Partner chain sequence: MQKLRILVVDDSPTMRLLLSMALRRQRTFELVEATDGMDALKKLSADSFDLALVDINMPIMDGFTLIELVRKNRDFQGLPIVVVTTEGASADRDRAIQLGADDYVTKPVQPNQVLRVVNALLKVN
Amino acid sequence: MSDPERPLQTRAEEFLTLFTKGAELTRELVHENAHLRRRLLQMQQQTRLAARDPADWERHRRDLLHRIEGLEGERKETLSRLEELEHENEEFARRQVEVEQENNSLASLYVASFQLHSTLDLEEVLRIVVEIVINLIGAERFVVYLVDDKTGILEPVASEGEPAEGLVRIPLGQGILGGAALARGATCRDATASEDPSAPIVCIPLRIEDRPLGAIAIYNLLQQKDCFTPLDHELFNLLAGHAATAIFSARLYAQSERKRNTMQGLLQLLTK
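Supply, in the form predicted alone, the structure of the chain whose sequence was given, as a single chain.
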C-alpha cells in the first residue's frame, strides 16, 4: 500500500512519535548547553585568577598570614587567661580551705574557752588547758608551769609526754624559759623538737596585766604538724589570755574557800 493510501490515523501516530523524539532531543541539547555554559564560566574564572597580578596575590597572602598570626595570638592569650583563671580558682579553693580550718580552730577555741571559764576548780582548769594545747596547737610534749607566789619559781603542775622526773623548777627571769615567762607575748623558735627542759620551742606566758602567773612550755609537736602557722600565733595569745584568767579566778576562789573555812573554824571555836 502506497503512502497516500495508508490510513490517516497511522500517519498521525508516526508524526507524533517523531515529534516526541525531537522534543526529547531538544531538551537534552538544552541541558548539555547549560552544562557547557557553567563549565565555560568556571574556566573563565580560573583564567582570570591565574592572570591576576602577582603583587595582588602576594598582598592577599600577607593578609591571610597576618590574620592567621592574629588568630594564633588570640588563641595564646585565651589559653594564658584560662591558665590564670585555673590558678585563681586553685588559690581560691586553697584559701577557702584555710579559712574553714581557721573558723574551725576559732570555734574550737571558743568552746574551749567557755569550758575554761565554766569551772573554778584549778585541777579541772589545768586539765582543760592540757586538752587545748594538744587538740588546737598540736603539741606532743609540753609542761604547764605556775609561779609560786612565795618563791617566784616556775613550778610544773601539768604535763603531757614528759616524764615526771624530767620536770624542772625554774626561777622567773632565769634562762630561756624563765625569761620567756616574763614576756608579754609568746616566744616561738622553729618547730624542731627540743630535749632541753629549760629551752622549749614555744613558751606561752600566762599573765594578768603585769603579773606573771606561769607559762606553757612546748618541746615537741605532733608528727603530722611540722611548722607554725599565723593562726597558731593567734591561738598562743588567745590561749594565754583565757588560760591565765581561768587560772587566776580558780586560785582566787581556792584562796577564798580556804579563808572561808578558816573563818568558819574560828567562829565554831568561839561559839563553843
Second form
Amino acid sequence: MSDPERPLQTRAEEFLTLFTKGAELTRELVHENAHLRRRLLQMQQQTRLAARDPADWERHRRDLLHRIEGLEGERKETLSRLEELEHENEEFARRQVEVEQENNSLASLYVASFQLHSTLDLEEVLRIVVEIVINLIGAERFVVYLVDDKTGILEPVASEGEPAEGLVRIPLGQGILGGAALARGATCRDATASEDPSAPIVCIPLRIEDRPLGAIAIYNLLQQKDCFTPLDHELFNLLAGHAATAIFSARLYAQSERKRNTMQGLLQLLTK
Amino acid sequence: MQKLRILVVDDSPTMRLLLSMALRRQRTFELVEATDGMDALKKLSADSFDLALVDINMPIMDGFTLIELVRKNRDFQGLPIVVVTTEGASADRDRAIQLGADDYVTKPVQPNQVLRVVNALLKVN
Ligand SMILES: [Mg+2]
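Having seen the form predicted alone, could you give me the form predicted in complex with its partner chain?
Every chain and every other molecule in the complex is listed next, the one we just looked at coming first.
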C-alpha cells in the first residue's frame, strides 16, 4: 500500500523495479511462445509428410518388424547356446567328479600295492594287509587267515575288533569261510552288516593261481561306511592277488634265509 | 611361490603314503612325516609348519595328547590341526575337536576330501 509520507523518489524506484520484472516476464513468455510455435510447426510438418507418404511408414514398420524378428531369432539362438553351455558345464562337472574319483581310486590302489611289495617280512606284510583293510576299505571287524600247508587248515594270523573266541581254525572247504577261501574271487554278501555276526559280509580268498594261501573275512564296516564302492571291489581283487604274492614271497624268503643259515652253520662246523 | 609346510603324523606307513600322495596334488605343499606324537613334537619344535594332519591311534604318544600339548604351547599357537579319525560321528572326533583340533577327516580316507579340508583351513583356492 502506498505511503503518502514516503518521498516520491522512493516510490518511483519501487515502481520501476516492478515494471522491470514485468518486462522480463513478458520477454520470457514471448520466447516460450515462439518455441512452442516452432515445435507445433515441426509436428504439423511431420504429420503432413507421413500422411503424404504412408508407404514410408509401412516400410519403416516392416523394417522394424524384420529387426524384431531378427532379434527374436538371436535371442533364441543365445538361449539355446546358453542351454548347451549349461549342459556342457554339467557334463564337465560330472566328468570332473568321475576323474577325481578315479584319481582317488588309483591313489589307494597304488598305495596298497606299493606297500604290499615293500617288504619281505611276513609280519610286516600282515600288518600292511590289516592297515589296508582298515584304512582303505574301512572295515571295523575282520580276520586274516593263512592256510597251514601241513594241515590244510585256515589259521587266524591277524585280526581287528574280533574277540578271541571268534578266532577259530577253519578247515579249507568247510563252512562259508572255508568254501569262500577256495573261490576264484571275493565272495560278497549284499549287506553292510551281516544279521548273523559270525558270517562274514565279504570273504577275500588269497591265492596264487590254483593254490589257496589264506583268506580275509570282513564282518563289519566302520559306522560311517554304508556300502561297498567300486574301489572296494578293486581292492578286494588287489588283495586277493597281491597280498597272496607278498605273503608267498615273504614265506619263500624266510625259508631261504633259514636254509642259508643252516648251510652257513654247517659250513662253519665243517671248516672249524 | 612360498611353499606351505604340512606335517603328516601317522604311525601307519600306508596312511602316511596315502595322505602325502593326496596332499602332493597341491604343488605348493611341502610335506614332512612323523610316525607318532612324540616325533611330531620334535619336528614341530625344530621347524615351522602351516598345518598338521594328525592320526588319533598311535604308539608312544597318541593324537589326543599331541593336540593337547600343541594347544598348550605358545610356540605353536594358531597351528591348524586336522585329525584323521576312524569313526565318523563319535567320541574320537568330538574329543579331538574339544582339545583344539580345527577339522577332521574320516577313514576310509578319500584323497580329495583331505585336500579340500586342508585347502579350506589354509585358505588355498
Ligand atoms: Mg594309527
